[in-house]
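The form predicted alone is given below as one chain in structure tokens.
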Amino acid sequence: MLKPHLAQSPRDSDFVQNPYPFYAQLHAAGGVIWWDDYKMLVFGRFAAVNAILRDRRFGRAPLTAITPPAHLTTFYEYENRSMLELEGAAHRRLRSLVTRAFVSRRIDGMRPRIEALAHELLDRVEAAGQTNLLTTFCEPIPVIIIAELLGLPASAAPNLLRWSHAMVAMYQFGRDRAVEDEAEAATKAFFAYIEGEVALRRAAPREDLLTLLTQPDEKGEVLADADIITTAVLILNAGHEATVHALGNGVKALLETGARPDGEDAVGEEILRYDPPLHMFTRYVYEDMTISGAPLRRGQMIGLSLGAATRDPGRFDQPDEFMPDRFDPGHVSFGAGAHFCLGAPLARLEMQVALPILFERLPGLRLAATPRCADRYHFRGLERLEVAWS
């Protein structure tokens, strides 16, 4: 069955600021559309998105190898080795190694450090009465915490942020050569930095994740340096980018609605559902089939709209309302299935700890300017978050 065509540029300013009316059109059209701008089928109903993410007949790895352009050799070396892009045994091996660092006991043990860091950051701005909270609070917490988990110093955070931003810009719609050149340069610099850190760990192991990645697994196998470097870069990129936006989008939602965090799980889960930091995943189809009335062919790429799925009226009551006491962790903002976000427990803890401290320390916190989202769909995050307090 042919599906409705909808056209909507992801670079359109109105869409960037508020994509949810378009998602409502997607739902009204039956939940599956041909998105003209992406030139692919996109699924937006919660049930379909959730099912496809869990179905092994879909995956991140293309069936035919993609030859990268010469000016992106290093970036695609990262892509081809990245746990996010692998399937099967190769994916399971890398994931099992990294999972050891994200067990609940280890993550919950980071609570005191997150608390201390949140207070430290607020100490720097409290007397000023105003700040761009995105750069002074929302960005430093995730990047410093994930860097320290790997065993990297907090002083590396500015470079890590710059390299990460340049690399993830490759996933935005309508990238140009300038974006590609910046991503390639950032990947080379990132690789060189991590390569040096790996050499230090081999010479003198420490109690950190980077050292753990250099150690043999339960079968006695050792990762090649290229796999260690790629995995460390992925952890740094994926481990903070989404959380930065979740914190920023969350503060925006709380200030616009008058809701407040209480240190429990419900508010954080509603933030992730209401305005998630990632809005589009893609998958390759591994065998012919029909899903939600849409015929799919082997090798085809499809889109999964996480942003639409979390606002599906068939799954969530009053989906366009921010309801801080709606405890529903069953959203797909962290993905699902084999590629479910390993860093989800850490992201949840950072939100649960940092947001109450922010509102306790800065009474009268309010928006000092209308927040605007950055032009980088499929990530949904703010350009700035100007706030003031009394």
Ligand code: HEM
The other form holds:
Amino acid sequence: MLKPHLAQSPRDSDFVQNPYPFYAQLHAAGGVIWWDDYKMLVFGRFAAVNAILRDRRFGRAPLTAITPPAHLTTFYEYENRSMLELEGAAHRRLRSLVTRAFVSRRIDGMRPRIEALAHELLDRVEAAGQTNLLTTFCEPIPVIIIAELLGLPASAAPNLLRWSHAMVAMYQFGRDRAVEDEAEAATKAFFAYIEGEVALRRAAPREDLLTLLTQPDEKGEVLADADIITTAVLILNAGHEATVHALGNGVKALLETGARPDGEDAVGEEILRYDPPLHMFTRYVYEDMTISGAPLRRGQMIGLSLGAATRDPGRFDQPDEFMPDRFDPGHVSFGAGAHFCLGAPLARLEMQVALPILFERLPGLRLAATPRCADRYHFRGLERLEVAWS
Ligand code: HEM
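Could I have the structure of this protein in the form predicted in complex with protoporphyrin IX containing FE (HEM), to go alongside the form predicted alone above?
Time for the whole complex; same chain goes first.
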């Protein structure tokens, strides 16, 4: 059955500010559409998105390797080794070697450091009575925490941010040659930096995650240097890009609705459901089949709209309402299945710790300007978050 076509530029300003009316159209059209601008079939119903993410007949790796253009050799060297882009045995092996570094004991152990950092950052702005919270609070927390977890100093944060922004811009709709050149240069600089840090740890092991990545696991398996470097870069990039905006979108939702964080799980989960920081992921189809009445061909790429799935009226009661006590961690904002977010416990902890401290320390916190989203779809995050308090 042919699916309805919908046209919607992901660069359109109204859409960037509020994509949810378009997702309502997607649901009204039956939950599967041909999105003209992406030239791709896109699924938006929660049940279909959740099922496809868990279905091994779909994957992130293309069926035939893509030959990268010469100006993106290093960037694709990264992509092709990244756990996020692998499937099957290669993915499982890398993921299990990295998972040991993310055991809950190690993540829970970060709680006091996140608390101290949140206080430190607020100490710096408290007297001013106003700030752009995105750069003074939401950004430094995840960046510094993920850097320190790997064993890199907080002073590396500005470089990590710069390289990471340049690399993840490759996943934005409508990238151009300038974006590609910057991503390639950033990947080279990032690789060189991590390579040096890995060499230091081989010479003198430390108590950090980067050292752990250089050591054999209990079966004696070791990661090749190129895998260690790629994985460290993936963890550093994935470790903050989304969490920064989960915090920013969360503060915005809380201030707009008057709800307050409680230090429990419910508010964080509702923030991630209501306004997730990542809206669209793709999958390749590995077998011919029909799903939700849509015939799919082997090799075809499809889109999964996480942003639409978390607002599906068939799954969530009053999906457009922000309900801080909803408690429904079954959203798909962290994905599902084999690639389920490795950093979900860390991101959840950061939100759970940082948000209550922010509201306790700055009573009377309010928006000082209407926050606007950055034109970076599929990323959903604010440009600035100007707030004031008395
Ligand atoms: C609120 C913050 C976050 C959100 C919304 C988020 C979301 C996601 C999603 C949707 C995926 C799956 C992509 C797919 O299936 O195609 C993913 C994968 C991943 N995330 Fe996160 N993430 C967040 C924070 C983090 C953090 C803090 C880390 C830190 C280490 C992290 C590391 C990863 C890694 C390594 C993967 C790849 C896993 C694999 O391929 O097996 N993420 N994330």
